[in-house]
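Quick heads-up: it's one chain on its own, the form predicted on its own, in structure tokens.
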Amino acid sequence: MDDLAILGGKKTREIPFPKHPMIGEEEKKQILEVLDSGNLSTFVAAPGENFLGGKKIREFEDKFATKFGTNFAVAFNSASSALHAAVVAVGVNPGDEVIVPSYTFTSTATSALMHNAIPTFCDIKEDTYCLDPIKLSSVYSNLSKAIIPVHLFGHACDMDEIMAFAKEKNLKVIEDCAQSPGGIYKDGYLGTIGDCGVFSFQETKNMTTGEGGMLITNDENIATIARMVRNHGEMIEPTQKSRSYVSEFLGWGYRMTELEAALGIAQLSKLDYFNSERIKLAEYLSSEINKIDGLKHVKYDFVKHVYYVFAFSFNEEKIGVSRNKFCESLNAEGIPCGAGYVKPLYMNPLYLEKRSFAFKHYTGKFEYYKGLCPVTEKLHEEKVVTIAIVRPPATIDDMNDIVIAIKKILDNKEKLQT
């Protein structure tokens, strides 16, 4: 074969991969609708109807709640928003601990900060890379009143113990499922499992909006709450004849517009269809990287991941280079990929100097410190490769080119180490 492209031979795949997200004539249509409308927002237009959004807000939200058959669904024009809403709806006090794990977006951790609580992190699995509930235990304190599980990359997190653990601790449940819309439990949808779930549709997700988030629920008063938080704290009665600007506690403007809502009513309806690609070309690649001795892809059985990012385990011992040597090449050979995820939330000086006002009057003892998560740790920085285009419009002739390059590097390794 041609010397490997980090040393100055030919690529592997010399064109960009398939841009995404796909955007179709039924998002166009959606938007054009609310152009033609002039109704933008509408969450001021007038009382009543208007807290609970415009047109396209509210059947985006109906649509959303019966896809996943919950009583409630709350549009936001974030995720991060939605988590920050959720942590003040689930009944999280300043001063309180929310259990996160050590491997995820900054979001999940800081919209407990945003609430002046404070988040204490949780040891990962090695195989699914989502929180370890088994570890639970080792964090949890009597000021402990919520854990945000995440179903990191599309697959899902170990709900049945967290839930029996959060049970027996009388804690709440957010389920963060940013990166697993459309994925399964066991029988159950990811988001409707705890008290509420939170869903981001940015612009890389399986399905997107541009930015926006929704939040699920069949708790009422969670409903209610996050509909409060999004809309600066105020509560607008269907019968009030006009606007208050009674603010009931502190809310933000969290609202999603009637363009997002249009786009995500379109793309709602070819949630099944990206997803069943996604996993299409995800169980290609892994049968082809799992017949390699020393890389691994691990997927529950019981689980219907959706592949938000495909993630695999790499044993330097086995292959014979480093990981990070491994993606510098792999990358060079057009495939992009990353060496690791974000690395451990607890190492940014946010935690580690505690800058965040939360901590100012914070009675607890939990302490942020460099080994204070080491599967994580060992994960990020030895083991964990990422590759975020697995996804439609890509075909298998594209995961192909994966599979073709990471031989090559293999086959040449030797080269490496000179």
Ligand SMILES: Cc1ncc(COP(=O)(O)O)c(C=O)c1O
Second form
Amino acid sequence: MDDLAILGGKKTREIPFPKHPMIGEEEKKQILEVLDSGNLSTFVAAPGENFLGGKKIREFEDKFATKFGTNFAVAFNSASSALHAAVVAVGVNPGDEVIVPSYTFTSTATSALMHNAIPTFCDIKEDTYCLDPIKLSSVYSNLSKAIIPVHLFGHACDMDEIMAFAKEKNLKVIEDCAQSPGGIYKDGYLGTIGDCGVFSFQETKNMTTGEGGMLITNDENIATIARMVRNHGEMIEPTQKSRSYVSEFLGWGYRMTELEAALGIAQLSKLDYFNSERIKLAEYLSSEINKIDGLKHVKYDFVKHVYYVFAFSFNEEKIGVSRNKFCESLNAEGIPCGAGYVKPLYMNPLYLEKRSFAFKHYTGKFEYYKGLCPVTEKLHEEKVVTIAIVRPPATIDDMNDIVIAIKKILDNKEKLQT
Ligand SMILES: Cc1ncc(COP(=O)(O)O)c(C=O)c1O
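Same protein, different form: I have the form predicted on its own, so give me the form predicted together with the ligand.
Below: every chain and molecule of the assembly, starting with the one above.
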């Protein structure tokens, strides 16, 4: 057992971690109801229907809005589509800048490019890996129109500071909650603090519809424009009896299906349970990891973290082994983990070589280059370790295997240097 698996020893964990997502009888019943109804979309309005979607879509949207206490919820076929719609709906114009964190999934930033607006990247905090509000003023310019804070891995951004900055500079705030449904900052649900919030239901997320997304807002104008972007820019009048095919502006086919909405209804009813299981597993792992000198997991007291991913920092100087070697060894022990997350987005050719039409007419000065966000680069290259299997139906015993494997590697770290 003592020989490290990476050096030919026996693995700590031979069997795979439990499969995610959890699909139960409720999901099956919901899906069968849709199949039996024969209505798989209902956005293509039959006489008497308007363009707000089918029965399940509207039920899912109503339940989602009720859960988060907002006036409106608008379902999409992905969070990426919802983010694009949000950028349009809050009033960003082509050529404007949208401030986004440097450490996030691609579509937080490409949602701006899709509208020919320019993402400007703001560095992140060492402890939570979320956008650092202190750095906002260095990214801001008179072209800035919106900020998209991302509650990364399920931990809330510093929303008080971000909202104060947005108010001072008259910026709109789109919360990217793809990784944080049910997360809380102080006393507010994530997604309800800014002008609108966007969620993802892609398969790995805390709740899933296979693929899917949702935008929530209290602003009727944002909801209306988001619905139009979702449906080819077509106007929706509650009294409208048949489809007009009149596009008021550029939209696209971003509609969710009835099957996805049906899954969403069942999954939403379990979201609190899924999150509480994630929290239980993560708190156990966090307490064990924080006992080890050189490893650190941080959660702020006033935040409900919903642990889409369990991430922690690895201190190479203290431990004397590189983060990459540690992650390779942990994977070899049968514990899937990542060395970092997505590389800083501005390091992609899309930005370095400005491979988007949006840049052609851009009059601002923002540039993309290695070194732009030094905290992100250091965290990504040397420090961050990500573990995605901290989720039900995994158990504390499964978490214990992670702890045993980490301790085994650190107890044998000298062998990794030869
Ligand atoms: C932070 C963030 N934003 C946006 C998205 C896009 O979500 P979707 O896959 O539903 O388009 C993701 C997906 O992983 C994400 O993690």
